[in-house]
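Take a look at this single chain in C-alpha cells; it is the form predicted alone.
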Amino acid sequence: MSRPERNLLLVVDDEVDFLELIEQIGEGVGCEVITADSATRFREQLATRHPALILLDLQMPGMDGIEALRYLARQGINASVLLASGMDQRVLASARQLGESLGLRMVGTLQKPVMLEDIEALLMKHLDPGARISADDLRRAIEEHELVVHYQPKVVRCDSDWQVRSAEALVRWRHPSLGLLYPGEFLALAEQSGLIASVTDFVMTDAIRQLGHWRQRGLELSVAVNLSPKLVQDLEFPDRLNRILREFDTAPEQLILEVTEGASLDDPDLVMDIFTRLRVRGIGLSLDDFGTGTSSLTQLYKMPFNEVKIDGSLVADLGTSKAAATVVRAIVELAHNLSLTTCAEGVETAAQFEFLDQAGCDALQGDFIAAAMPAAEMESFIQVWNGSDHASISAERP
C-alpha cells in the first residue's frame, strides 16, 4: 500500500467548471490538485499518483461513484474520500456507508450546488497544515512581526482557595491569508529549518517584557515558556536568556522553562550543564508532559527540575479510568516527596478540577479555568477570578 502524497487532492468529476472551481479553491488553501473527468483518467491518475484526499462525484459517465468506490477498495487506496452529488442527502449517506463497509476512509459529503465556503472548510479540515507554509514564510513572519503570544492562566493553591499567579506563554502566527495558526502547525517547521531559536527568543522576550508590564499594573505573576529540545543543548542559551532578563529588569524567579523529558536523552551531560546554570540563576524548570514517556523517573532525580507537569492525556482520563486517577495521585505524592511542585494541564471539567484539588496538586491550567488569551485580556480575567471564592468549585466558571 503506497503512502499518500501530502495534500495531494484528486478531483473526479465530469463537469469542467466544477473541476476548475475545486482546483482554484484547493490551490488557494495549499493543496496540489490533479483532476479526472472520466473513468479512464481516474484510473490513470491512481496508477501514477497517490492522493491524500479524493473528491468523488457520484454521477460519472462510464463509471458511477459506487463503482469508483469499489475500485478504490480493490486497489487498496488509503486516501480520505469526500463524496459530491446533486442527488439528495439520503443517497449521499448510503454511498458513504457503503464506502465505509468497503474499508475506505470516508470523511464527508457535499451536496451540489455547493457554496465556496463549504468546499474550502472541508478541504481545510482534511489538509495537513504543515504543507501550507514554508521556511521562507516563517522567516518572513518573524521579520515582519506576525507572531504573537497568548497567555493561558494557571491557578495556584493558596491556602483553601485557587488564585491566578502564573500563565503559560503560547505562540500564535497571524498569517495574512491563513488566519491564526497554532503551534502544532508551524513549530515542527521551525525545528527543521533552524528557526526555532528565533521563535523561542521572540516568545521569551515577549513574556519577559509582559511580566514587567504586569508588574507596573500591580500584578505579580510568573510565566512559563516551552523550551525546544534543540535549545536544551545550546550552551549560549543561558547567557542569551540572562541578557533578556536584565534588559527588562525581570527577576529570574518569575520565569519557568518547560522541557519535555526526551530533550536530554541525546547528550545528558551537556543538558545537565545548561539546566544547572539556569537553576543557579533562579530560573524555574518544569518537566513537561510527565507520565507519557519512558524516562521520567530518571529525569526527576538526576535533573534539577523544580516542577512536574502532569500531561493532559492523564487528566482527560480521570473521569473514566481508575488507573489514571491512581497514577495522577502517585505523581503528586512522588513529586512532593522529591520537594517538587506539580501542575496539571488540560483541566476541562469541574470534576477534574475537584479531583486534582483533593489529590494535592499545586497548580492547574486548562480551558475550564480559561483558554489562552491575548495579554491585554489577562488583567480583567485575573480580577474576576481572584475576586471569587473557589474553595468549593462548581460547574460554572467565574
Ligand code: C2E
The other form holds:
Amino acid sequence: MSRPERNLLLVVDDEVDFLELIEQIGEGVGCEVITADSATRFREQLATRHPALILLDLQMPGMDGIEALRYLARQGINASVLLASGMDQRVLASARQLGESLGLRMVGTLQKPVMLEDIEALLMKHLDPGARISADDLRRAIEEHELVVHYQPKVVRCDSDWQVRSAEALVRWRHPSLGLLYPGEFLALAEQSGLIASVTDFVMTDAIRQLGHWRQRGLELSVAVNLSPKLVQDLEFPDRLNRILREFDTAPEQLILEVTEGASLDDPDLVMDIFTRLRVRGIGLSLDDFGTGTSSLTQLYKMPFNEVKIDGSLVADLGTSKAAATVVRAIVELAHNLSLTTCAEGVETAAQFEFLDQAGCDALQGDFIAAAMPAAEMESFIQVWNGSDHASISAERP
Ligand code: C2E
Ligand code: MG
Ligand code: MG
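Show the other one: the form predicted in complex with the ligand, since we just had the form predicted alone.
Following is the full complex, with the preceding chain placed first.
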C-alpha cells in the first residue's frame, strides 16, 4: 500500500466541463489536480499516482461507479473518496455505505449540480490539514507533549543474513482533533516559525533516551535522526547535541544524522565545519534522499558523509525501469568506491529486497520490512525478525 501524495486530487468524470471546474477550484485551494474521463484513464492514473482524495462520478459511460469502488478496494488504494452524482441522495448514500463496507475511506457525497462553495469546503476539509494548523498550535503541541516519535527498523547485511541493527526516528503529531499528522503536514510550518530546533531537540532527546532503554533490554542499536537543512547551519547545534548525548551517557557512534543534499549548499564552508566536527566526534552522517531532484555528486566526495540513502522513488521504479536498476547499481558501486555504505529506503516488495540484496546494498528500510512504529513495539519486532532467517527472501514475509 502506497502513501497518498499530499494534496493530490483525482477527479473521475466524463463531463469535461465538470473536470475543468474542479481543476480550477482545486488549484485555487492548493491541490494538484489530475483527471480521468474514462475507465481506462482511471486505472492508468492509479497505476502511477497516489491521490490523497478521489472525487468519483457514480455514472460514467463504460464504467459503473460501484465497480470503480470495488476496483479501489481490490487495489488497496489508500485515498479518501468523495462520491458525486446527479442521482438522488438515497442512491448516493447507499453507494457510500457500500464503499465503507469494502473498507474504503468514504468522506462524503456531492449531489450534482454542485455548489462551488460546497466543493471548495470539502476539498479544504479533506486535503490539507496543514492549512488548519498554526505556529501557535505547534508551539502548544510541543509544550503539551503531543509530538511522538515512531521508529522504522533498518536491516543491515550481516554475513549472508539481514538483521535489525538500527532504526530511523520519524516524528508524528498526535493532534487532538485532526488525528495523527505526518511530518509532511507540519515540518514546513516548524521551519517557517522557528520551531524546528525545538522539534528536533525533542526527537533527538527521545531517540537518545530510547537507545539507553534498548541497551538496558540487551538491544545494541543505533538510531538515525533527520536534521532539517536550517539546523545544519546552526552553530549551536553540535553543542546542544553533545549535551543530550552526555545526559543519557550515549556513545556518539550510536547516532546517525540524516541530511538532505540541498541542505549543504547555502554556505558550504560553514556546513563543512559543522559536519567535520560531528564526524570527528564519531557521529554518523547520512546523505538522505539521494537520487532526487537536488542530487549533487559533489556532496558525496566533498562532505564527510559515511552513508548514502538511496531515495524511495528510485527503489519504487526498480521493477518497471531498467534505467532505475542501472542507476541504483551504479550508486552502490560509486558509494563503495568512496568508502561509503548504502541504505535503500522505501523497500516495499520482496522483489525490490532481493534486487537490492544482489546489488550489494548494505542496509534496507521500508514497509516490506516494517513501517515506522511506536518504540514499545520495536523490541518484539526485532526478536521476531532477528530470530528468523532472511538469507534468501522469498515472496513471503517471515
Ligand atoms: P525520510 O527521512 O526520507 O524518511 C522516510 C519516509 O518514508 C518516512 O516518511 C517513512 O515513513 C516513509 N517510508 C518508509 N518506508 C516506506 C515505504 O516502504 N514506502 C513508502 N512509500 N514510504 C515509506 P515520513 O515519516 O512521513 O517522513 C517524511 C520526511 O519527513 C522524512 O523523509 C524526513 O525528511 C522528514 N522527517 C521525519 N521526521 C523528522 C524529524 O524529526 N525532523 C526533521 N527535520 N525531519 C523529519
Ligand atoms: Mg531520513
Ligand atoms: Mg529519505
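In this text the structure is predicted, and so the values were computed from the model without any measurement. Positions refer to the first chain, counted from 1. So that the term is clear: the rigid core is the largest set of C-alpha atoms that superpose within 1.5 Å between two forms.
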Core-aligned, is the CA shift for residue 16 between these two forms 2 angstroms or more? yes
Compare the position of the CA of residue 48 between these two forms after a rigid core fit and state whether the shift reaches 2 Å. yes
Did residue 159 shift 2 Å or more between these two forms, C-alpha, core superposed: no
